[in-house]
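For reference, the chain that follows is the form predicted alone, supplied as structure tokens.
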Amino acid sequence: MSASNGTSLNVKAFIKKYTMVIALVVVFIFFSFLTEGRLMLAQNVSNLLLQNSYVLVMACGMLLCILTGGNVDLSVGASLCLSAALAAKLLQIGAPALVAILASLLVGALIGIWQGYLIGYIHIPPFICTLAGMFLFRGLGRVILDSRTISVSNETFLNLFTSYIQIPGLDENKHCVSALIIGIVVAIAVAVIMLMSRVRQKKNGYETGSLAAAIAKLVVIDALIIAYTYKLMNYKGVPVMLLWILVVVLIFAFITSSTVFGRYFYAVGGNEKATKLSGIDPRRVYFWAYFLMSFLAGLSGLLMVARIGSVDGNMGQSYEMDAIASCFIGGASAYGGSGTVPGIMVGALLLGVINQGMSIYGLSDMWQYVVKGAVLLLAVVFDVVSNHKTGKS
């Protein structure tokens, strides 16, 4: 093969591998230019991540889900409303935040004991199960509010979650010297780790790549990094829901790339029987997949209504279709068996930047309804002919 074959081949792998970040990188830069740099802002930059907090936290259990075969779960932003719904009605009527907060969690645990038990053990199809959930805990959550809209004012839970990190003496408002500080200290952090995993990486005889390459995708990352954090230095400083968000993404990170636990997602997804013959049992992954899924669409409920800062019976709607979108566009196989949580968040990043920009530029929502459903099925598209397949097989 000649150099300039490698190159080729090189370069095309490349682009495969980074489609949905080249993606990302040109839809922020297009709308940079579209909104005259009103993207850029740092409350917009802050923002994107805090709009879409829903998206980020239920994409980590939406991905299980469509790794067992293409499964996805049509109940969660029913079952958001939900926990949403007893937060606000407990918090209204005298209870602590703590309380609040767990029986929040609880009831997004219990849903997905019960839906885990039904399409794992009973063998309901995930998409009539989850189809009827998205029925009954919407109804459930308009049942609690009693139809009404109920705000919610505690300040002990609105901090836990909606607060900003400050220093006193060292951050001023809209002049958070912490928040570069952290970006710094992360950016740090980031280097060793990607550095210690290449050397283990190569003393266990594993293929590593060039270290160019590996050391100009850590100068994007840190770079990035430190970029952000620099613009949440000049608004308020580093958001507690950004905790949450990160707490959650590297917990399932982890547990999807570096865990036995986590590699049956994949297999189940890959071959189900061939699974099952190897001594793994698939209702077990089920259940886990759609009872992760669940426990995740309380906490994000928890999220939005501290955002939001009341609920109504219409929360939650559609949610479900933006944590599918995400996954499906940040690389997850529509077959199942394939995709990575580093992926479904540029998918997310990439949906909420699309739409951030659209809101910005004024765009009306019928149209924000075509591009994001075009987004989406180009990269269904994309997924299937680059992989060559025609069906799950």
Given for the second form:
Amino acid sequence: MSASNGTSLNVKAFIKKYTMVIALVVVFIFFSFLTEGRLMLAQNVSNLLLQNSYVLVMACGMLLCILTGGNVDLSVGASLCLSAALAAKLLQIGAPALVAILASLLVGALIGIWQGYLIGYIHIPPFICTLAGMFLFRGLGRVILDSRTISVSNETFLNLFTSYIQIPGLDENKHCVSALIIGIVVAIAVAVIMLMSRVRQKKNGYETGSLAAAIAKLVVIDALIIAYTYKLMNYKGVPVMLLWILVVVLIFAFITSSTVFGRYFYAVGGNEKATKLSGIDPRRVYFWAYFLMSFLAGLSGLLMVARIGSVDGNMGQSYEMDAIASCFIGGASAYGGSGTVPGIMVGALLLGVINQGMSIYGLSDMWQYVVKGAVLLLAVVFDVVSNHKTGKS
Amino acid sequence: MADYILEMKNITKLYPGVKALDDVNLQVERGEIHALVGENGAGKSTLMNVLSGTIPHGQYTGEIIYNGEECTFNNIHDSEKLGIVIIHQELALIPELTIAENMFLGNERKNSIGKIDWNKTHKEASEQMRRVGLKEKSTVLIKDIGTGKQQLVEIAKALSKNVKLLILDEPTSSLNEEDSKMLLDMLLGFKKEGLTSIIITHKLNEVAYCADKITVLRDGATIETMDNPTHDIDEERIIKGMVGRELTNRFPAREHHVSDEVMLEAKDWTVYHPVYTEKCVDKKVSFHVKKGEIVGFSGLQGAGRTELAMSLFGKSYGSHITGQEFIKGKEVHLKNEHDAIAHGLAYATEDRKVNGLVLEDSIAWNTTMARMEKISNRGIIDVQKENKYAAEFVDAMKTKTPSIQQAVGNLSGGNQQKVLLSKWMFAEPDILILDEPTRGIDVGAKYEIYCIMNEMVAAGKAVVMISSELPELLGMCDRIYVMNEGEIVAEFEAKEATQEKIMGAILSSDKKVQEEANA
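Swap state to the form predicted in complex with the partner chain from the form predicted alone:
Below is the entire complex, every chain and molecule, led by the chain shown above.
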């Protein structure tokens, strides 16, 4: 085989592996031009993640559901509304912030136990069970709200989710040096972790990829982190909500990539019968997928009520679809068994960039739906065609 | 010269790594009942799939001459157009539809604007049902009638297609004696009307009863065609054709490792079907395996061997399971598969693609799946440890793969089987139940798997080997149980067992059942 052939293969493999990342970059550049750079303003960069906090968080749970075999949870938008409504109502009647938070998380957990039990142990098809949940929890949310909009004014509560990290003396509103410092520290930490794992792999005689590729990857990641925090520096600093999102995403990335528990989701989605015969109880796996999903919906309710500042009966409508779309755009298989947290984060960001880019550009709502639909379809068609995955053999 | 309705000449069909059919010839005379016999995997069903167009023209080599013309079928519709209809062992009926709807499925009786003509449908359905002696209304749902009647619906459906050559794949495997006889008599009746039939069956008494000619297939090749003009052919004669091959170094030399310690024992183990809970699949089965012993289970498909193994493996099959299970002399009550693995039991399935492996996952992931405790610490997977184990097993099993990260779905059957065995070896069991461990893999890979089995027993494990291939049971086992219709009907030491004795045991128990039914 000639060298040029080898290179072209490498390029092909690279494109295949990072298709969505490349798409994200292309879309971002495209909208930056279209909006004459407004997409890259510090405020917009900062808001990109915050606006999509619920998608980023719920996509993690949705990934688990989808991994078990392409199953989705339709109820999460409604669960989010119920959790948000409960928190707002409790705060309205004067309950402390902590009580409201715990109550909302508890409701998320209870919904999770309910649906996880029905789906895992009673074998109710997930689609139907969560469709029922969608009506049920939406209705309960409205009952709590009594068809009104409740706004939240509890400072402690709002600060816990929507404030920015600002160090007095060091930071000013338009120039928060702390953000950049945090960014540099994280960038160094990432470099150290990557280096150490590489050294450990070498020591144990485990195969490592090419050094150049590893360095290139590290440089890109660190540059992104520093560039991002630089933007944050110019707009109020590091938002607390970013930390909430990061905690969830990192935990779920760790669970799915590095734990036995996470491996179960892939196994069940890949071949449930073989998994069962390997001594793994698929019922438990389904239970946990839907439990964690609903719990995250509860958490997202808190994030959203804090960000918006009020709750009405329509809050969270079609949020489930955003979470589902992120997963499929991010490379989760529609038949289960494959998909990664970093992948779906890219999917969620891609959707987020498209949304925000279109909003800034001033494209009307209806066209935004058309574009979203087209992107989702394109991503899944690409996935199916490139991997020759089919539902039937 | 004989009037052949069908001649299949030099049919060869290759699957990756396996020669399913090797230069097969089959000649069927007009108006006869022709039986196709052979062991599991001899190529009978493959041959019929070639004939019906399920395996399309171009994917095999050779000629099909039907009514004097060469045929190139691309799908099942092409062959049905000419009156060749195949009825598969697993009935292709839709339970939620009526008899009439099923009968004309894909072939609906329509009026000029394309609306289904229900009057015509039910009238024609009733006519065909009368021909096969099915006394039901054509509006009854398939799920509400028994298997025997469903079989009749299939035949009526074939008749409605104006069948000239009817192929029946194991038509009586799920029928009782009475229904079987009725079905065969009906075929004999149709023969008088000029219908030609090819019947695939394991039940040699049925062959003798109804077939005019018998073609024996073995290892994908035609062995011989026998005449049976007076319908009294000696069954022993057919068996000899089916199994009569020489055993020459197809098995690695074995040392004797059997110790006295009994590793696994079942007493009066009785299992019922998980869905049809009144159907008993294993009746009071008792057996044992000793340390260092390979014990074989012989029998036909549906004899209850897989069901026995899976029900012992943490109740992964069946309902109303009764009886006692002992592991290393202690009675155990295994709750589930995890419990079974924890007690040192392993069950390597007969169907590696459906029940054994996660095809889209890597060799490494599949290898460690049944015992991830070994590669994890507090639930966190040590990927490097996992890869190290996987690489060791790939080496030890001589699995041919570019990398341990390869998805097992991309491997050949033999290599997939090695990954399946790796998975269960990795779980460090004391007792391994291997269900058809060499099914669908080539001779070379078979030999390697036999070597692996020998290593298992040399390492002090007990092995239960379920196989439908008599030669490999004789070549590998220390002791052989013979099962039929859910019961153990014979037990042989390897020294005294022969293929004829085993087949004989199955057939004589069949007769016994038959006599009991008649009495």
